[in-house]
Every structure is written in C-alpha cells, then in structure tokens.
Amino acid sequence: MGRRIGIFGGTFDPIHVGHLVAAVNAKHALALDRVVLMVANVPWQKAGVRAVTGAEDRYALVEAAVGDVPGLEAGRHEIDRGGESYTAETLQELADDQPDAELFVVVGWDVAGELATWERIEDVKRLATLVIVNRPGTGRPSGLDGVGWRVEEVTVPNLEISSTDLRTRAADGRPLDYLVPEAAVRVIRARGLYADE
C-alpha cells in the first residue's frame, strides 16, 4: 500500500504556530505518513500585491520550524522548479516519482472558498484529496459539493495569527515567542529578516 502524503503548501512569510497546529492535526486526523509543507517559490496569487520574502529565506524559516517535529518536512520542489507555484504541477511531479502515493492537498477554509481561481484546478482534483482545516463551528465552504472534489475535514483549535502582523511585530523588535516557532525566531533574527517591513 501507498504512502499517504500530504501537501501544505504556502508563502510561509513568516511560518508561525498555526501552521504547524493545523499540519499535525491533519497528519494525525488522517493518519498521514507525513505532511510536506511546501514553500512556494513565486506564490502567483501575491504576486504585485506585496513585496514576499525570498525563497530560501522563507524555506529556512520553515525547515527551522518544522525541526524534529516527526512527520512533518519543509518541501522545497517549486523552490528547485523555479517560476510561479503552482500545485497542480507540485502534485503531478510528486505522483510522477511517487505512483503509489495517496496524495492530499492541505488548505485552510479561506483558501479553500478560492479554489475557483487556481490553476489546472481539475488536474488538482484529479490527484489529490482536498483536506480543509477550518475552525470549531465554520463547516464547510460553498462550491465545494458535486464538483469532483473528495473533501475531508479536519477541525483545529481558532488561533487568530497573522503573517502580516508577525512581519510587523518583528520589524518593530516585538517579541515573536509562541507565536513563530523558536527556531524560526532565531534564522528571522540572525538574517535580519522583515527589518525594513
């Protein structure tokens, strides 16, 4: 049988907490071999909107914070594919090396009610399960029902945390502890990341 694998993919810009609850309680709610937060190289979504942290800085914050966390990964494939991210070719290239693999595609229930706008977005359903992580009471985003998507669900606890004020909370020399993991604290610190935020 297949490895189950599944695939959080993000800017990451920082990673924090909420990240990492709502990638092992997906991991666990499944029984997940291993989830692969996948950094991705140029996020096409954020593109012109606002400035984003480059690749390998984001993809050390992630690697720092996932640490010895066991089955957790920091994904670098769109990184050493270069371009714009996307997931259907993330998951076509991880089906392609991995045939066996039960691969699922991890979002949050915002992104989950923007699927519409991906790219290849059949190609997605195609090779993988959506899993939304949302929070106590939210249910299930609209659009998602008889449209060839197999849906789990996996409820995690409200944390209420935000990329754009850990950004600013860094640029101002706030504390980031239990917010953004302490290894991941430390590379924003020794790289002097989000200073000029």
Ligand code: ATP
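Positions refer to the first chain, counted from 1. Computed from a predicted structure; not experimentally measured. What we label the rigid core is the largest C-alpha set whose atoms superpose within 1.5 Å from one form to the other. What changes on going to the form predicted together with the named molecule:
- Annotation for Glu56: C-alpha shift under 2 angstroms between these two forms, rigid core superposed.
- With the core held fixed between these two forms, Asp172 has its Cα displaced by at least 2 Å.
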Second form
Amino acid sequence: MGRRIGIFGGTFDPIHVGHLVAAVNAKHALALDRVVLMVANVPWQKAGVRAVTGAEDRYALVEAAVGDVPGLEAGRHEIDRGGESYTAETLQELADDQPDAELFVVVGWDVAGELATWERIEDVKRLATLVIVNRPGTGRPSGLDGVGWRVEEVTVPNLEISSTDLRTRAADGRPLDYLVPEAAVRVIRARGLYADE
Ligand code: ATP
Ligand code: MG
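Having gone through the form predicted alone, I am curious about the other one (the form predicted together with the named molecule); can you provide its structure?
Shown next: the complete complex, the earlier chain at its head.
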C-alpha cells in the first residue's frame, strides 16, 4: 500500500466528473499513491437542510465511477463508522491503521472557505496536509496560510458542475450523461435514483 494518501471527502450526491478531475489532478500534482473518495455517511452540514440520498447508494455511484482508474478508490470508513461524518475522525482512523502514511485532505475552494466550522480542526491540521483545488463559483478563500496549516494548491480545469445542479437536471428529466461517468449513470437508472425530487 502506498504511503502518500489523499482523502477527498464528499457527499457525492451524485458523483460527477468535477470530482474525478479534481481527484486525479491532485493525485498527479502531489505524487499521491492513491486518492480515496470518502463518502460521507451523514454530512452534518447538509442533514436537515435537504434530503440526502442513502449512503449505500452514493457509495455505489462512487465505486462505479472510479471503476478501474488506477489510484482512485471509493472509501466507506465513514459509512462503516455510522453517525455523523467528521474528517478528523476519519484521519485518525487512517493514521492508526497506517502509521507510516502521509495524509492529504483535498478540498475545493467552497469547502476550503468553511474549514473554520469543522469539528476538531486542530486534529485535521496535525494529521494532514490541506490540498486546495480551484472550483468555479467561489473565489479562493483567504486566511488559510500562516495559521498552522500545511497547504498545497493544485490547479485543475475549471468545471462548473455541481451535484445540486445535477439533481435538478435529473428531476427535470434532463440528461446527466458525460457530466456523470457512464457507469454511475447506469447505477442511477438501475436504482431509480434522482427521478422524483
Ligand atoms: P452539492 O452541490 O450537493 O454540495 P458538490 O458538487 O458540491 O455537491 P460535494 O460532494 O459537496 O459535491 O463536494 C465534495 C468535494 O468536491 C468538495 O471539496 C468540493 O469543493 C469538491 N468539488 C465538487 N465539485 C467540484 C468541481 N466542479 N471542481 C472542483 N472541486 C469540486
Ligand atoms: Mg458541495
């Protein structure tokens, strides 16, 4: 098992090519051995705000989407742990399992701007290097440097795609093809997901 591990957390409701392009480019730019797309069980920021698709369905979509892309994998640590998902706990679990691993937490600009609200942020800082990727729709947040973070910036193609927009498209009967990898679209159809929101 490689020792430079990226953790790209998300709700992935559904996964889309914006996630995958960010993941593979972060992997390449920082010579990571693998990037785990870590599926949030209960995303505490979203719970109660909108209906979130079941975790196992979202995990199946991520698994289908990463397919056999080398070095990308779906992670179910947060699902298996149950309850609300906190990155600090996930990092601690990975660090305990693989004490020689170097951990990198990948976030887009929008999430980077919300880090101050994360639970046990000091643990995240201690356990991982923060990797920030650009995302259209929000600017790069300031105030991340010089406050105890190890920070890397990775520039990725600007893809203006969000799961929120995809859910609206699906509900309207518009196609998700090419925005969502084909294998994941097949899972969406087979399970009847996003059809009647
Ligand atoms: P939603 O609209 O439901 O919030 P989302 O598209 O933002 O969905 P998330 O699962 O919330 O997807 O995001 C997971 C991670 O992926 C976050 O760090 C987010 O910044 C990043 N991300 C999502 N879409 C893109 C994109 N198009 N380009 C770069 N990063 C992205
Ligand atoms: Mg989001």
